[in-house]
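Below you'll find only one chain, the form predicted on its own, shown as structure tokens.
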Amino acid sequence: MIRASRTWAPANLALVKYWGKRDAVRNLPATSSLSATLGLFGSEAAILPADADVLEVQGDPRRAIRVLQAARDLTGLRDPLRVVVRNTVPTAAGLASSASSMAALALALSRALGFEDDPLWVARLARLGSGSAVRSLLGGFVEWVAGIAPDGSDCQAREAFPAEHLPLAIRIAVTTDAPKPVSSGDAMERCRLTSPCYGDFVRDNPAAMEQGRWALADRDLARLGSVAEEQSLRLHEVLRAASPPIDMLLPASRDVIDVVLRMRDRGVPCFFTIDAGPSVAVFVEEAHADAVGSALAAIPGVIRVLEDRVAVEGARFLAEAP
């Protein structure tokens, strides 16, 4: 019998980049992660009996089909559901809408199905919706784990340390409302099959996990800046070295990168990561976020700046839908 359910989950952003997959299939990446969990931005889902199937999805829906009909192979159930899926942060446009979408889905199928007590049941059908889902299943600086097998057993995320080892403010300038021209998936692929920078990127993600797992435990902010932005900007000259090419920065997100560089020059601890789209995350010590956040909002083309840090607690249950 299907349950109401309903759950909350955190977008998150990458410091040490997924890009590429080794498994289409299985969703499995090709490299390792580091991630930081957002607080406040991110997506809640829905699940309730219904008559007929109902998909009410921001986003791409054939990710969500595939989630739900994945929870159906394993269960065997085949009741009618009503799915739903919103989202607060952008959706599309490079901050993870697709990885916190997913993961709320999950959790709230595990819950509908009968699972809520199996996490790795959980990883395994948000994985499948977009690899980056199981970050969002956690809270803190998380890492995830690329693996070899290929059954992707040994594929899996934890939390490597809390939130509260390094606290973070987040101030994200949003560049743009519109979505992305090419997405992740795609891009991904793309890149794999004809951007020349591609397997260099893949070959030294081992030696980036190691500097930002290494700079993470030693509380060292400038250290774990240096590895996001050199991450950030290697992941954009593998989009832009494709073929066709993929640009998917915009110029208030140059400009963006400039303001944070002046600003660390003049002794502001802060850092810049961008994942695959045009809006950018700053990381900066709390008691200097709102200068951050006023110098960005100060930007032409940035049309607005959004407010988080690193959170304590990555996807949850909420109150049972009625």
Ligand code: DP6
The other form holds:
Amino acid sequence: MIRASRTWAPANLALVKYWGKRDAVRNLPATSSLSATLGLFGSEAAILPADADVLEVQGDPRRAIRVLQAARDLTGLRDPLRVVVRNTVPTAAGLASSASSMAALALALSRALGFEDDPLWVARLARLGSGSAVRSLLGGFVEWVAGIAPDGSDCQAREAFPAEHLPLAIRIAVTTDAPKPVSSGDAMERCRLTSPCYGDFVRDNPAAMEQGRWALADRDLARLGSVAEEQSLRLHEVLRAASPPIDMLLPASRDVIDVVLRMRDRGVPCFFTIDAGPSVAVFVEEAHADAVGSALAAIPGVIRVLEDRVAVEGARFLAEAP
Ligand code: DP6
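Taking the form predicted on its own as the starting point, write out the structure of the form predicted in complex with the named molecule.
The complete assembly is shown below, putting the previous chain first.
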């Protein structure tokens, strides 16, 4: 008999990027990554007993089906379930809604099936839904190590630094609500097979991780920013060099980058990061967050600016579902 369970998980933004898979079946990454967990934007999930399987999932249901099937295979569970997953971020607009939704779902399943005290079980399930979901289970600045073990036993995430180590506000310039034309997984595979700069991107990942870790250890926003911006621009170069090319950026995305660079020239401590989509996130010291938010909102093509900050907590349980 399963227990009803409700969870919430935050989205996260990558500073050093996960791009490519070393094992597509186990969904093990080719690169280690470093991310910041958000506080407000994320996803809710609920697991409830039902008379027949019901899936109420916002966005592409295939990821949730994969996670559910894996949970059934791991536990032998046969009971029908009602599975609800809802995003509080624009679905598939490059804001990692797959990360928050799959982290919320994996955590909800863990309590429903009695595995909530086993973080590795939860992470493994979350990873099968979406690699970056593993990072949404944790708060602060999160490091996800790619590892080399074929079974993925050394591919684990940990909180590298708590949020209060380097308190940062985040402003996200949303440039579209349209779903991505190519999923991250398909884009990664196309890059691996056809993009001439993919190999260099993967080869340089350990150095980028080292720079990111040290910049955080030193609370050095400028150095952290230079790693995150370089990673973002290189990721989109890798995408554009694929065949056929994948250009995820919009003119407004480039305008946001220009505004961030100009504000920084004027002394505003901020930097941008872009994941696999056209929205651009800006990390900034709290005292300058309003100025950055207003400048982003004034850019034609920015349809809204989301306000958030690096958050203390990752995925969590909500009051038990009725
Ligand atoms: C560009 O985690 O969405 O945001 O494992 O195939 O679901 P799958 O990929 P996903 O990829 C995220 C890629 C990225 C960079 C990152 O988050 O590190």
